[in-house]
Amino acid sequence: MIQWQDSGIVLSVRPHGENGGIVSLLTASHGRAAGYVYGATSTKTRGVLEIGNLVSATWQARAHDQLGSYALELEKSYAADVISDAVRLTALQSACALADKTLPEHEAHPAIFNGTLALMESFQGELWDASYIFWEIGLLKELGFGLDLTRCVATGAVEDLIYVSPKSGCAVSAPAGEIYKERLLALPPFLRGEARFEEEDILNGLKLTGHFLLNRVFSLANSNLPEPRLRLEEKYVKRQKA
């Protein structure tokens, strides 16, 4: 019998069989990580099972390659958190989304899963959207498709950068970018270090890591952003047109 334990945050639960569950977790030293869950759906095991949930596993199986089961134990409920503000709570479950769909299983990915602890940390402060973009960044970085925010691919300049190319994910400086700015991708001033949080920039930013995880990352397997993620961008824009 093969067995660890670890620290996960619940990715997605899929119901199966008569009271089971098909529960995928994040974990701090296993990576992206299945496991069957015995009653998942009983009132006391959903919620543990709440997206976004920070639980101690232990998972067990006959084989590496079998899919194992799990005991689960609720360490922190991050999704009781947000529950009552529903941007927040898409935010949580777009990354949660995200984390499940684009990383491997069972390859460890420390900086992902610290850095989902931060962003699930970050929703009780004001500048939670900030960090939610920040994290889709660095989602990108660790799967092969970092940006280069800091200088012009053009001239090489690191002022004035307003945008960032949609081919190669490079910033471009204001005077570098004028002939071509309706092709461009705007680069939000929080990404570039200054201190300005407004909707508008977070939306500009969703749109830009939005363009690069689609084009970048889904793409490749012909499907569409996760419909978490598509929500929660549709509600920045609806707010700028309210």
Given for the second form:
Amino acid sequence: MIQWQDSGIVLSVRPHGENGGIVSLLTASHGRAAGYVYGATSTKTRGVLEIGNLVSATWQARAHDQLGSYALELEKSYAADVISDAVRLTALQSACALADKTLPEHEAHPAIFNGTLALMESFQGELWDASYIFWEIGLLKELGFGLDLTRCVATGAVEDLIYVSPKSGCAVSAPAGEIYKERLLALPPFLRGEARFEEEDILNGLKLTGHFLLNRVFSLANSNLPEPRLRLEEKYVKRQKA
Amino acid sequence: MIGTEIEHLIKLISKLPGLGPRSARRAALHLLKNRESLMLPLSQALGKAAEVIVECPECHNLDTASPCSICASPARDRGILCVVEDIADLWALEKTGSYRGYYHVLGGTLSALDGVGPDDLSIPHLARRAGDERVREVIIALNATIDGQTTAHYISDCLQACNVSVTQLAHGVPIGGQIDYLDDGTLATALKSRKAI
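Given the form predicted alone above, produce the structure of the same protein in the form predicted in complex with the partner chain.
Whole complex next, starting from this chain.
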């Protein structure tokens, strides 16, 4: 019998049978790993299995390639922190859905695990939305599609960077991008290290990461961004219009 | 060994929630042993229920009358509408005896994972009902789960155009609950929604 213990963040729960569920966790040392949870719908376990919660997990199976089963214990309920705030709740759902759909199984990604924990903690603060954009950039990097926002791809300039090339994912300076500005993505100031976090900047950040997630990750599998991610961007679009 | 009729009966009983093949076999045997006192009355009751119970076109409750007895009652407050996930929740609220308004049964919650969208639930119908000028308040009584609260926020957005106050059930310490046995999330939520005494 193979067994390991780890901390994990609940990414998704699918009901299986009458009382059980298949739970996908993002663990610290074992990456994304799924397992069967007996009595997942029981009153005792249901609260533990809310997405975004940090749990202590014991996974066991006869062989590595089997589904295995989990015994879970709640470490911290991040879901409860955001449940009353519609936008934070959508961001939490979006982060969990993105990690669940993009990360390969049984491949350790400690940076993404720690980044996700930091994101969950940030939901209690004010600048959580900027943290969310940084988290998506981190996810892209972890998936092998890192963005280079430090210098202009055309001139090498490190000043006046206000665009991002939708093809290369590199920054473009204002003078170099002037003639292509309709086709370039906006680079929000907080991604250049400036302490400006206007709603417009957050929306530009979401559009930026959304573009690369869609074109470099999801389109490869002929699918769209997860529904909570679309809903999150839509909420900022609505706020902009209001 | 077992006749096909009994096999068929066991197969049907095992489809009920909470029953597997083994307990279905026990239930079937119990029914057969109590044919006159239980099996025949039960089969008649099942047939009658299937024949006369209908879904209320107003609130989506189940009743023998259409509209249901709650929607048809003039003694209830037409100004309050309570949104619940399913009929079991409606029954639970009715059992308290402390709510005298009308209900709206959604038939589930929004779930991206299961592909349940607003059109799969009775949300457009709810928006039409909330638009009635007699409705003053819509109480959202959905589960304190991610899916339940996502649905609650969505409904609240949908009802912004209606001239109604949208409220939600409180989350916190249950009656008879001991603080040291509560989970962190419930305690944190209870602290956030504390009130003056």
